[in-house]
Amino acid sequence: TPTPSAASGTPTPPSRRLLGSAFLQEFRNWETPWAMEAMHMVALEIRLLAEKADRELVMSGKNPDKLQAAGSFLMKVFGALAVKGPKRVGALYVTCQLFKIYFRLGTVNLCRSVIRSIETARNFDFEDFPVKDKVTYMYYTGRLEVFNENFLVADQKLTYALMHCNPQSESNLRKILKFLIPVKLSIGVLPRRTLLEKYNLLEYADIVTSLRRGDLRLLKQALDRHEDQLLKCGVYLVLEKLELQVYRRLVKKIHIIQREKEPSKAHQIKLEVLVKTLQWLGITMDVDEVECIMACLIYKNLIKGYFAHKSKVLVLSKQDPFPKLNGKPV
């Protein structure tokens, strides 16, 4: 049965792939990259047509397998470009097309072999690739590092993508920031609200406010409100782990208030005070639970101090009780 694309005279994905294979065979025989733009167009068209075909297959109740086949073909294209000589400059574009396929299919583990080829092969110099391809590559590899919770590396890659992205392309800047902001929050860097408003990323607004205030209730409300959106984006679990930073801020605020009221005992915080503060925020915990959280903060060096167990008091260090994160992930 012909698909709508076939009926209109446009080749279906299998026939387009046959045309692509024939062109690839000829492309391998040419010593110069004079047909690189055409090769890139073939790669793009095969991916887009495969996506369209899979959507139509799903609608007709059939197994969508065209995008996976397109990925196999693009790996052959990548192999033809990942060689010594002038053709290698086109390899990163095809790599990015493969990333788009793997992310769409949920098979991001397949990205690793391509990344290894790009980053370890001696015949590639990253700076030789076109800027737009480098930006796309850094965006996708940065997202991979977010999934692996390698936040410092993710920060470097996504920041590179942001700094080198076309400043006129607000949609692409927004895509990058959607992942860069959770990474920045994880290493203690809070964005301004004007940035969130400019790029329509207000789903992060209350999360940022909760970190500034030490308001655990607001963090939970923000995560609940935007749960579906954040899960789809793949950053929900990253943001959920910001709880420790919120607890840290809460302890710091209590410390500041006590310093104003009773300077000599500012570094001593009764766990019962923390329990009552959390109750006021609508969070029910007993003393043992609060002690466990404070122990975790001390262990992760988010606060400096120790417990006086008999009196149930958190004793903060008199020198630098709240060390700066300095870009270290929590």
The other form holds:
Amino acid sequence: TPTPSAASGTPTPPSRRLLGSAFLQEFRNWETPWAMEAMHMVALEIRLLAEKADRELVMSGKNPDKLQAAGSFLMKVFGALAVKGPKRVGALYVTCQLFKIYFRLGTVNLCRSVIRSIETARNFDFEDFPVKDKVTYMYYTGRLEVFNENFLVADQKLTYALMHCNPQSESNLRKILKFLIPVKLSIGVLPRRTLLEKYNLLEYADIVTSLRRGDLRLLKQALDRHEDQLLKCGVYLVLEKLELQVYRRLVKKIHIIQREKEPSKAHQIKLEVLVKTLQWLGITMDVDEVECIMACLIYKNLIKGYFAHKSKVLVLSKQDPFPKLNGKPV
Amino acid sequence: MPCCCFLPLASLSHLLQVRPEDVLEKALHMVETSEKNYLYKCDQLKSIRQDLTVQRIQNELTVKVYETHARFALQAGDLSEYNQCQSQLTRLYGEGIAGCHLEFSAYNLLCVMLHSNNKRDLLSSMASLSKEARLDETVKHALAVHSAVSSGNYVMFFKLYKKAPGLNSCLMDLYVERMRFEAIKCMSKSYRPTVPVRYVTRVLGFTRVDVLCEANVADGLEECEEWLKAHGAVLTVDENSGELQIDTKVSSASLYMPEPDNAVSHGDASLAVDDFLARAS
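Based on the form predicted on its own presented above, generate the structure block for the form predicted together with its partner chain.
Everything in the complex follows now, all chains and molecules, and the chain you saw is the first one.
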């Protein structure tokens, strides 16, 4: 089979695809899945070639449509595998190839139909699939849940991927952690710095520090500095929402200091104290805004208590005023 | 000068009346300075757009036409027409044709964040902002609105609403009701025992811009009180000051979002169908 070459200008995925189609035709007819590995190889190569082809098309100013076409072909392959019988264990691999294509193209909404087939069809028993495919599958579906802000489900899936991932594969572990860490942060679980260093995820270091310290300015700086990267991998919006947790930490610190100075009155925090503290941290917010933030913290169960508008005092509950997030997202 | 009505392209007589570019430029100017209502302008602009499309004119004039139409649509609350124009503009700017691309970046951003629930679209709109765009005042304002909405900061939202540049306020308009309802739910849960209506009037944007005028403040108070009652808030009068208050604990159980009874498809309730039929030629 001819291989694509930059010299010839146009790569030859069409011929590759004809080969693929021919193979698929025969594969359907064979009863046993003896050629599964070969089928997978075909699927993988089609995707990689299509990606390369699209890159070359873009460079020569043409419309990159090869990857999309590869996606259509792989859906047919999936169809051939989503049948009763031994062939079905190969379906998850193809599903993952499809995920890679859809994520690359940005058409992640197309993932929905394959996910539905895998998760609801009676043909599949998830436990039957090979581990490496399950890890990849959980990684991608976990990422989708991050987009939908279903943090508890995202946590489950990404943690599964982390637990079952080959411990030697540092780059895969890093990929999973890149998405798992923001999810964990959203539910109040902070990673140790050693973890961030080990997997080279230091873009999260300042964010974690800002949560520990209650330092809003640091959070904003960190988001600004890594904005492009965080937007591109899609975790920016999730991290932005950590703002309220940072405020909460600040209020908690004030509470702790007040408790040391005057324990009987510690549960009452004057609004002016909050405004002054923020000013001292370099953040200018007027009283209305600070009051609003306090109201939001109470509303979202980050703080237990109430705000007395007339006396401008935040009154904390005497029991457990800063309830643990306990895995529940804000 | 012939004034074309918007007719299906199949009409041959229409094809014979397609106007050349310089005439279209004058027609655009006439629409811009016309005193007639939105439906009339919309009709005229669609006709200009069609004449441009038929002649395959894709230049700065085309951009100006879509920008003008988009702005009128925003002012009238016609989100679907605005979206049509925005997608054409995105395409034309992408081909390098000059126009107010920064202004429309901001509108696009606001539209995605306030009127669609699609996080991916929001992420890619934000990611595609150039360095230049991030320094533009209208875009910065839109990003600040995003920040406020993201953390539920209603005080910030209404502050930004009051001093919105360009037509940002028109896009925010369609989200005001929702933001106010979220705010009142938040306040009902977190304030005890009461919160003054005067305070709510101020922070939820019920007061007119000129707060030094007592009449404006009074109007705002009345509007706010009506709004609160329409959403199930329970009001009491403070014994000492005689001021109207929201009883937050009771209200938190009785708040609701009423059915919009004067919803119109193009958003401007003052434009009735009869108006369209009676338009002057």
